[in-house]
Ligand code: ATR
Amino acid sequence: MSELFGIIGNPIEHSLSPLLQNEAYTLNGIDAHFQAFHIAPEDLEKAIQGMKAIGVKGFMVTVPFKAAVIPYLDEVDPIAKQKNAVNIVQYIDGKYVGFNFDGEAWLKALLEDMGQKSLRTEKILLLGAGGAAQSIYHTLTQFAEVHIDIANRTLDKAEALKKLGDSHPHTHVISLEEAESKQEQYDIIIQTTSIGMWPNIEESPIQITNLKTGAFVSDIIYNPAETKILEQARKSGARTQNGMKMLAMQNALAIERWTGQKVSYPKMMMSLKEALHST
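Show the structure of the chain whose sequence appears above, on its own, in the form predicted together with the named molecule.
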């Protein structure tokens, strides 16, 4: 019998994961179907029980359930627990086990596009302190030598994020204004806020005017494909990356986790580009 996988969220209608996943199953001979489930927050517990009862073997978790889902899982891996966020659930021996591969997917995408195997002593600017920033920051703290400035509109949230990486020796919290004024110091700038996402495509958390030679700017937004900040960065001579590769990596990592099969994420990126182009 065919396996069933899915994604839970609210809203979920615009998720591109069903397209990516079902296409990957067909291309890789995986006998499975992937379904998006729109769930009302008050029905979350019943939904998880229902998915288990009907034999859903794995599901992705997106906004607003990444933290809320945790009490209803049987086990949560230590990294996801530390981040207080789950993005992939796998059915293992009768149990739903939660994982978080968001930071890993982002890092893989970054290193691949930077042409590096690892991070070294780079000076990094992290824009934002929400859920996405949390996963990325946690992943960055494994590199003890990098310098990280967290810039956010609400400084308290940036301070709280810094506390999560208590053992990281070179993290500082700064304002968005300060980040803008010292932008030429950074080797890598990571945009994790929702600013600039369609339809607010003219907005940007900081104005890019003067970047360090060789700087790399990564925005986790993929719609539009080039946000204002990426456009300004490209025009300033920086290398840039949008969120498509991260999204493709997240889906590829989920399939690998659930089926043990490695799938081609470049193909997924082509499908993403086509889908976004036709909307």
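Same protein, different state: after the form predicted together with the named molecule, show the form predicted on its own.
Next up is only this chain, free of partner chains and other molecules.
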């Protein structure tokens, strides 16, 4: 019998994970189907119970549920618990167990595009304090010499995120206004919110007008392929990266986690580019 996997989020209509997953199943002879589930926040607990009842063997988690889903899982991997965010859930021995590979997928994509093997002493601006930001921040704190400014619309959430990495010596919380005013100081800017995602493609958390020479701007959004902040960064001379590589790596890791089979990450990248080009 074909196994059922999925992704939960709100909104979820834009997700290309179903395309990537179902194509990978076909190419690799995996007897499974992948489904997107649009869930209202107030229905999250019932939705998780319902997915277990109908036999969903694993699911990915996207905005806005990466942290909110944790209380409704049976177990959470220690690293995901530290990050306070889950992006992959697997059904193991009758239990839903949460994992998180967001930070690792993002870092691998970043270093690949920057042509570096590691981060060193870069000054980094992290925009946002949600589930994806939590995972990425946790990953960044492994580099003791980088300087990290966290900027978010709600400063309390940014302060809570900072506490996840209390041992990191160079983290500060600032307002979005301050981040915008000192943008020329940053080597790397990371946009982790849903601001600028389709269909609200004209929105941006800050306005990019004056970047440091050689700056790198990363946005985890992949639809549109170039968000407003990436467009402004490109026009300001920065190197830019959208969320496509991170998404492809997340999906490849999910399939390996669920089925034990490795799938082609480059093939997923090709499929993503074709899908976004046709929209």
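In this text, rigid core is short for the largest set of C-alphas that superpose within 1.5 Å between two forms. Numbering follows the first chain given and starts at 1. It should be emphasised that the depicted structure is a prediction, and the values quoted were computed from it without experimental measurement.
Domain rotation between these two forms: smaller rigid part turned by 20 degrees relative to the larger, from C-alpha superpositions. Core-aligned Cα shift between these two forms at Pro41: this is 8.1 Å.
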